[in-house]
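The form predicted on its own is given below as one chain in structure tokens.
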Amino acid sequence: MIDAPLDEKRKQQMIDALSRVVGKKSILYRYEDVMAYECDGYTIHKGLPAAVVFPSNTEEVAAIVSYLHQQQIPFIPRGAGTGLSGGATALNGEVIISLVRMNKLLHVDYDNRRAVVQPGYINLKLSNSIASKGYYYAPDPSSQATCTIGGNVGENAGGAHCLKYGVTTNHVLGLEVVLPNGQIRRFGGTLDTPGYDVLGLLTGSEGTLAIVTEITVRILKKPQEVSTVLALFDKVTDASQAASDIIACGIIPAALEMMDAMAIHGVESGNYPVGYPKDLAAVLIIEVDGIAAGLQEQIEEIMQVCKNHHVREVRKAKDAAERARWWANRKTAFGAMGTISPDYLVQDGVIPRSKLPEVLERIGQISKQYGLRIANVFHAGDGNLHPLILFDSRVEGETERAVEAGSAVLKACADAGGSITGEHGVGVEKMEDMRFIFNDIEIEAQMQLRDVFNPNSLCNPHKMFPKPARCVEMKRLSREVPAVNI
């Protein structure tokens, strides 16, 4: 594998070859053009790709990959660039294969509740496209208005409603992929396929195993009724315990979201303020859906749980417009932090629900230790935390402190029996943090699995995994990894 920028002669040869595949207007390579692709939503690490190629179909992807494989030039698949862990960043001058032009809804089968899309199809657009028939697509990341379903597959994205409906992997029925040697393969496509769960392996693999070129997803019938409750608390611990107790009493909300005082300050400074009291410590948004009969009883039980934990105010949305305003406020929380801080780093740890109070307390300690504000906005129902570490990159040393604080937050999540990511992936950002939950032997086992699909590490290299310990690495280097025809 070429693991350094191409010299000008080889770069021009590559541009000419790829232009013959996609046309001259579908490849960028000048500095001023590729600058827009120097990072994804994780902006701390940046790097310029050698080129950005825009295929329009699977065959063009396969032709591009075949050439790059033959020339041993590394490449990176990229969707809308909304990822938050640096998974689509070209650290060593790789070629970016942008899938945004593969953006079609290919087929909808309402009888069997499935849809087939290209990887560049926007998440929210799918729900909008099938809404008139009474259907929707459940995974709903905060970036759903801009993120692509192919990117969601790569990161195994979740969203506010994953508590009840699951993350992307629970809705993927089939994949067409281009392997790192250019071969086209299909996996799944039915409700249950014998053999190993290759779909589960590919979903969340962050572009290190293959490039997804077509996705068959599960679509759902819209629930008969939806009700949303807003609960305001004077103490974070009360809100945290209420969230845990709602689940403990047997209710599984469609969504159970929480924001602390700093996050509330940010969203109230953004484009969709709700009018929360300025002295508020925490907000819970609890949504239930399903058959209308019995839904009101769930709402009443939820409200009683909140009252048992000293809620200041709890109320149900009076109409769809109020519900939409609450959700717009919550879903724009990340971007709204830009109104109160020049820069912010989004973390993505997961913990058991019962550990919410103690981990949030630990995050507060980390905030004081590093001298940085941390806003907490997260999926409380499934313990998926999104601490937003606020910093100013113009101040010397603050970026480094923010990164260290983020790693400390993930260590706290791991120590509580959780994980370092729930939906944002590992990418560049969390490679070393993988050691919090895996030892060197476990990391090596996963790298061996990657090598079955990607033996030359051409497809999104230097992502996800830290360098293993020297003894493990020496053993690895002494072994010739055969290319496998999958």
The other form holds:
Amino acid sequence: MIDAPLDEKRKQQMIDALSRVVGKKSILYRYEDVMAYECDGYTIHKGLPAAVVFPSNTEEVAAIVSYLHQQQIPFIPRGAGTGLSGGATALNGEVIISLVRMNKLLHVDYDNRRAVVQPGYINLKLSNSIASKGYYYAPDPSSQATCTIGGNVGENAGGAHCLKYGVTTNHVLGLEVVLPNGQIRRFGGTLDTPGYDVLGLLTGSEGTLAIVTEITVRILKKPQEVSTVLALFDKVTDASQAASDIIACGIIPAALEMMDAMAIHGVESGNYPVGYPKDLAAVLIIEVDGIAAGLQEQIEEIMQVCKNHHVREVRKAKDAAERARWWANRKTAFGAMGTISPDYLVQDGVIPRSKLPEVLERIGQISKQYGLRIANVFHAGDGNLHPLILFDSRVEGETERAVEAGSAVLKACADAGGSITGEHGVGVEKMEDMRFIFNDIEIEAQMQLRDVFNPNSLCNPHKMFPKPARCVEMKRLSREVPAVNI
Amino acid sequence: MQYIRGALDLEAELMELRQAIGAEKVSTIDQRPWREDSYTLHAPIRVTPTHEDDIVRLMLWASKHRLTITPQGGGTKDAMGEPHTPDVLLSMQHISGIVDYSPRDLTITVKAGTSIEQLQACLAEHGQYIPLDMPHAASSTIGGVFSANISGPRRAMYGSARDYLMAARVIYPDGRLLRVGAKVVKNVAGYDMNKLFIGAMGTLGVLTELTIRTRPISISSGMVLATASIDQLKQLQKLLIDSQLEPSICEWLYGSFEQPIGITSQQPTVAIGFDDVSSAVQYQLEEAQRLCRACGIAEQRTSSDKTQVQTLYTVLGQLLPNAQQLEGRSLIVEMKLLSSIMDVSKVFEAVQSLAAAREIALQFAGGLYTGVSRVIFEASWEQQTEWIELISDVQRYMDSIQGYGIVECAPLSIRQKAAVWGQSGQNDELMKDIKRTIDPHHLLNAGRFIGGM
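I would like to compare: after the form predicted on its own, may I see the structure of the form predicted in complex with the partner chain?
What follows is the whole complex; the chain from before opens it.
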């Protein structure tokens, strides 16, 4: 593999070859053009790709990949670039294969509750396109208005409503992919297709095993009724206890979200303020859906749990408009932080729900220790935290401190028996943090699997795994392979 | 058929193993002939470890001597997969017990050999359960259920094994012990390795511990059983799929069932079950009845008695045969048929006519919300030659509708001749590469899985 930027001559040859596949207008390579692709939603690491190429169908993807494979030039698949862990960032001048022009809804099969989309098709567009027939697509990452379903598959994206309905992997029924050697393959189609669950392995592989070119997803009938409750708390511990108790008493809400005081301060300064009282410590948004006749019973129980935990105020959304306002406020939380801090770094640790109070307390200590404000906005029902570390990159050393604080938060999640990422992926950002939850043997086992699909690591190299892990393997190999005298 | 190697040929190796893990955990049976009508697995050496470390040592020993191992839970799936002749049967039954249960987190960690009965009993104390239909609860083990990817009628609402496994401990054939996944409900750190071991029939590693999501047992349940013609059922399925009802089961049933569950006639019956709070169950039962009437289905029985509904779930969940209980009976073959949801009716018609032509009796349960159907054929042993034809005809039909037909249970004589996993596919090579990477010497369940893996 060529692991350094291409020289000018080879770069020109490559551009000519790829232009013959996609046409001159579907490839960018000038500095000013590729600048826009220097990072994704994770902006701390940046790097310029050698080129960005825009295929419009599977055959073009296969032709591009075949050429790059033959030339041993590394490449990266990219959707809308909304990823939050740097998975689509070119670290060594790789070629970015952008799938945004493969953006069609190919087929909707209502009778079989499934839809076939191209990877560049936008998540929310699917739900909008099938809404008139009463259907929707369940995984709803906060970026759903711009992120692509191909990207969602790459990251195994979640969202606020995956507490009840599951994440992307629970909704992917079939995939067409281009393997890193250019071969086109299909997986899935029916449930339980014979053989290993490659479909499940590919979902969430962050573009390191294959490039997804077509996705068959499950679509669901919209629930008969949705009911949303807002609960305002004076203490964070009360809110987190209530969140934990709601699940423990046997209710599985469609969504159970929480924001703490700093997050509330952020969202209230943003574009969709709800009008939360200024002195609030925490807010819970609890949504239940399903058969209308059964919802009132659940709502009453949820309200009772909140009351048991000294809620200041708890009320049901009076109509769809009010519910939409609450959600707009919540779903734009990350962006809203821009109004109270020049920069922010979002983390994505997961903990067992019952550990919420203690881990939130630990995050408070980390905030003090690093001298940085941390806003917590997260999927409380899943135990999926999103601490937003607020910093100012213009202040020397503050970016590094934010990254360190982020790592400390992930360590706290791992120590509580959790994971370092629930839906944002490892990417570039959390490669080293993988060590918090996996040992060398476990990391190596995953890299061996990568090698089955992507033997030279041409497809999205240097992502997901901490660097020295391979050294262990190399050392072992060198012990096994007899030394050659030169 | 004889064992390739008998225990007598392996005395020196066995001595080493006995020293490594304790003589009481190793037993041998020499030169037991294989019977063609057998549904159960045999091997000259049987190892019953009591600790994970024993399995690591066993693996290192087997790797060194290139001996093949087949892990076994309760043995209920012994008759699944290509015929194979392992040197060692690794019984997981003493790797058993609850490791950690956190009812508030809706998660439980158990050792792989824990019986389903023990597991569900432990969960029930906290009003929870695992909503996978796991038959033969007294002998089936949780490791076996996930390795064989067992599912039943409740899949319509609750999904299958892949939706429940959060983390596991796995021992690779070279003795490496790995933790995969994370013990939290949401996790995308690294590859989703959990998925690899579900339904892999123990060909990649030995699962020793599993962390699984649990669910609260619903407050109320109810069901509608409606007897109907095929055309009526097709119409009903369309109406149901397009409705906002949330059935926990929706199965198309045909054949005679051992326990009385209200299905008496030889006509197909649709069973629609609901789990929810009682007001929602009641509403849905009425809606389901209304939809039945709209399709001209007059004969309906409704029950909101929780015990009765549970009985139905159990009976339908028990459809999958238990390999340990089939010997000495008539010839039984069970196939898992995978299709799109709307093709379930076609699948039923096809298998019914293929079986009728050969005067073979059948029992059928088709998931109207999942496209996963099970057919159980039963006939006398004299009809054996027709069986192979029947299986390949069913598989050919499934192939023609872009589906699959897998033989999940059949006696050795049938599995020796039939294509148990169906036709080989475009992805077999890739799967073999996965197998080679993890098990280069083909020590685990050698030859049992798809493509002779």
